[in-house]
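A single chain comes next, written as structure tokens; it is the form predicted on its own.
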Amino acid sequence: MPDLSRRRLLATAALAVPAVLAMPHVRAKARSKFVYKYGNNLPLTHPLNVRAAEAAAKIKTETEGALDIRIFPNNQLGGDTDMLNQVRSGALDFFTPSALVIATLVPAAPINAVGFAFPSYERVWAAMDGDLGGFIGEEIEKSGLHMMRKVWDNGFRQLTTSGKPVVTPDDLAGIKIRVPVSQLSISLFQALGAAPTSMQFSEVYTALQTKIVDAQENPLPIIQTAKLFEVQKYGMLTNHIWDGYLFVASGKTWYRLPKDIQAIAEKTLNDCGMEQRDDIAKLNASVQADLEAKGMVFSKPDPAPFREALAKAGFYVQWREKFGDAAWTRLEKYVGKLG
């Protein structure tokens, strides 16, 4: 009886080991599968897009599918603040916002869109890769969102008009502007003479078109592709405003995902954006010659008489005490002093 016993017990425990080996197996196909949704408001064409696209594909193979990220392009999901209102809740998981939108959440946010600031792509890079895109980063991660460490881009912003073009400060007075929703945006082109008027991205073509306004800005890519040339005559060179976008999370989603998921996702998405920052400056070096050839007329105004003005109106002051110290002293580190 013992030695029948003791055959049981071995035949027992040699049957459990495949079992055990088997588990991880088990545990691993039976892992929980998110599918998130990313919304946009370019269309798929620009590089944004295009390399999200990439980001998206390559996630999705090396998280073995657990991760699928759904893009809607072009305002599918509704306007920018639309979209913010949804990724803050939770109904949108990725969003790409300019700084611009997201100061009704984060203030200190659109220190980067500040009027003349940044001089080149150099002093741009050097900031967003350094303290003050830490310190934006951090102010996100306050509101419950999470941005990724790189900043994609999106270009310095240039002045558009349909009446004539606009060569010093003077040329501004009165002109009707759209903007972004953004009050740093109202108050510089206030304090250079224009009337500026905020309205969502998804309609500046018909307001345009219909003489709601007269002149927009937007960087030169965002020009081609939403075909803004076909309402806009004149093509100003200003480089007024740096403006780049924040891959941001939701944070009621983005915590969800286990570490390793998380992981992969910045570190793909992060690459991405550094590739979609070459696909822009590209972009930029042949964008002008086709908007061009479309019929628009380009000019590069001297900034300093746009900066003088800005200064002159109290501009910068009333800016750095909005912003306060700790994010006006992290970009002059980067610009030099202002006004």
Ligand code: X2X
The other form holds:
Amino acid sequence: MPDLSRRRLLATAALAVPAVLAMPHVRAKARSKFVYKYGNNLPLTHPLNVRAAEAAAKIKTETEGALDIRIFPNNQLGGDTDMLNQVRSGALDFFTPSALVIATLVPAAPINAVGFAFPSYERVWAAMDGDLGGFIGEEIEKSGLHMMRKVWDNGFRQLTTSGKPVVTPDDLAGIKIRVPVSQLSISLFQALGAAPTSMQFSEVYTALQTKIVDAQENPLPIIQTAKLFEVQKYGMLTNHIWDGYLFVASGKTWYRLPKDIQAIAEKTLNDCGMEQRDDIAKLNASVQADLEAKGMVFSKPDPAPFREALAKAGFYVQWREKFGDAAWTRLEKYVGKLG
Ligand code: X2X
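Instead of the form predicted on its own shown above, give the structure for the form predicted in complex with the ligand, please.
The complete assembly is shown below, putting the previous chain first.
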């Protein structure tokens, strides 16, 4: 074979061979590659997505490309109910539902979301990094999903309305309020005399804009990043539920990952979750002023009459029974006696 064509042949062959095989030092490490999908319900600008993107990049680097997590933010894969079905079947690999939303599958999960239970972030993180979070993780594991141990922050949920501010539970009478697809949320707002309706977050902006509902409730960073301030006027700092994002993986695909890759993913997601908590804490210091500059008007109702209304309606008795004594006692260990 004449030299020239031989060289050409070699050059062509080299191009056709995947780069890893052409490099013996890398070949030794070549292994299966996992391209996994992570879906969530929040805009790209929310700290959850900012830190998830950072986690994905870090995991890809540290696993030398073996685990490549592609992020689908903002309900691109469907609403929460759809993503929950997908993560159960293994069509979706990672998902961050609120405990409120995962309750249709794991009824004990939203024990952290009992109305007016948590007085401060200090107690929240003691509980979630302690026994209470451990209990939630075990319950989720039983359902066939895997939960990363560090829960990410959604925040304390605050009430917003378009028509008039809410000062006492009486002001909630008959108000059409959107809540997540959650029995606990429905029950809470019914007990307060409002007219709650469940809706996936993907539909909330439009429902408020077209006045299908008059009110909603979410932590302020969501009201900011999802631009709900464009369709809501009054913000009431009720802190009625502390809500977190559980970083879950589909058991069907998580346990297919080699152990060392699982360990890198788990550690990185937990570390980035801690950073995400800090991001929300920083945001909490400035978000109200930002929303005020955008036209919202804030007030801080006295929580006592709201708690009393819940107790009077039998809310705490009913949910203690539903969650069971074991879960309830764990919650009370961190927040004191409820109801
Ligand atoms: O649906 C909501 O309100 C949200 C975005 O807070 C949750 O994910 C529960």
